[in-house]
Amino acid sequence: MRIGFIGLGSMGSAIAVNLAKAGHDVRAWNRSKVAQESVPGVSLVELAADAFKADAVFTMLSDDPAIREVILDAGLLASAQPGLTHVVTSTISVAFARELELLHEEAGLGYVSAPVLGRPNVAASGQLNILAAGKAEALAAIEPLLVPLSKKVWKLGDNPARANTAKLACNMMIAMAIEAMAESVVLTESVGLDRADFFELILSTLFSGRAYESYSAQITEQSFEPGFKAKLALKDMRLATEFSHEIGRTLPMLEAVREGLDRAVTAGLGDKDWSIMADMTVRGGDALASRKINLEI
């Protein structure tokens, strides 16, 4: 089949890379210029219009204004292929991808949402859990496409935003896990225990599962590489936000790591892992200075 891509950062990069590796002819552009030796199998276009010229497109770009500026302002939807199934694998809030969903509609266009679970490394083995939701002949055209995507494709049905609710619900659920065993080490280490020694028992008990292994071991060692930068939670932070004003609620917990991943990104952070939260809620009232000082050693 012919996939066109768009957004050829980590996660996209590895994700057209593994389409190609499944035979397809994956043609794909980015915003910024890309070495073809990183995307073996894919062939680079010109132009984003091109990688419209296809059955299915994947986008991959980092938010709403990405999207609409180049997709939508630049009218790729009016002069895609006939029959072309459009797949966003971007977390972008769910008043856009309603609103994508209607004019993809208006274009006579196939449209799923298709966010996904799972880091660059995760993306690369072919193992990430793909929410996706659309309406049912868009979805089959696309599900064979996303098996060599994936652990396991989650249909979440018929409408698309359920897809982009769920992954703004994980990604908060997953930064209040870390702001949890943050705010656990504050305790703990008063009284002399180690953290090493507390995520131990915590994981071997009450709470295993990927995200406590994987950055009770980041707070742990005190790494805060980028897996996920802290300013791109911090958007999803800020998206979920909205959608949970939208419903008429307030969510405490929610608003507490948004404010959270705020201090971090307002301290220059933006670019580190966004467990870097963990770091600073462990540091306390000192924590901007510590860290600042830190980075300019």
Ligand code: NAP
The other form holds:
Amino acid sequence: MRIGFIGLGSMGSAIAVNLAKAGHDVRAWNRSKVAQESVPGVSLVELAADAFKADAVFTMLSDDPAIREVILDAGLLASAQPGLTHVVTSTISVAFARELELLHEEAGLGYVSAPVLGRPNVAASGQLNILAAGKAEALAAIEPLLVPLSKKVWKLGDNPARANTAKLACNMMIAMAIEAMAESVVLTESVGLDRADFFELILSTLFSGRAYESYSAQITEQSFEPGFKAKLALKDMRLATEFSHEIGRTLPMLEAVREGLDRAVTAGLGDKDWSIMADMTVRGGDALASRKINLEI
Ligand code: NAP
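Can you return the structure of this protein in the form predicted together with the named molecule rather than the form predicted alone?
Then the entire complex follows, led off by the chain already shown.
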């Protein structure tokens, strides 16, 4: 199948390469120049519009404004190949997913929201969990494309916004887990308990599971290379907050992790992994300035 691809960042490049490995003719566009060696098997195209001359197109840009600028403002839906299905794998707002659904319907194109769980290394190994929602016909058209990218495709129904809401809820819970681990370290290190030993205890007893395993290791090793950038995580916490307000609720733990990530980004740490938020909590507010100097930002 001919597949267009928009956005060859950390996640997009891994997914595009896997689509090519699965035997598809992948034509990909990225705003800044990408080395061909970094995306073996993928054909790089000059214009984003070229990626919409395909049976399906994947978008893995960073956020709502990027998708609006590259796709909607440039009129790519109007010039797309008839019958094309657009798969948006980026983490976007619930409101924007609804808007995209409507605009694709008006343009006679298929639309599927398919945000993903898994970091770039998971994407590269074809083990993502994909949260997919859209009209049955559009989902059926693209499901065979998602299978080689994923451990599982979770089909969440015909309302695309469901997938986006579920994705935001997942990231909200991971952020809370990161902050929960950090605050536990504040207590346990104060009495001389080594954090690796404490994490071994909680992973073996109360909190086994992917998020705790992965982020306890980062907090122990204090390695904050992304991964998932704090500035993108802050975007997700803002989107989750917007949606909570839309449904008339204020969620206190969500507010707390959003503020924690906001502090990290404001301190110039937005390109570090989002687990940098834990480091800031462990060190306490006063240590922030010295951390900034240590990281030479
Ligand atoms: P990334 O490495 O920062 O890549 C972002 C991509 O968006 C790049 O291709 C970038 O182009 C492009 N972009 C940003 N603004 C643009 C604009 N105004 N116009 C054109 N292109 C623009 O981010 P990522 O980690 O791959 O994340 C991509 C999406 O996946 C995000 O929605 C994120 O929330 C979601 N996600 C990430 C992870 C993760 O662990 N990293 C996991 C699940 C979901 P340039 O190369 O030119 O900058």
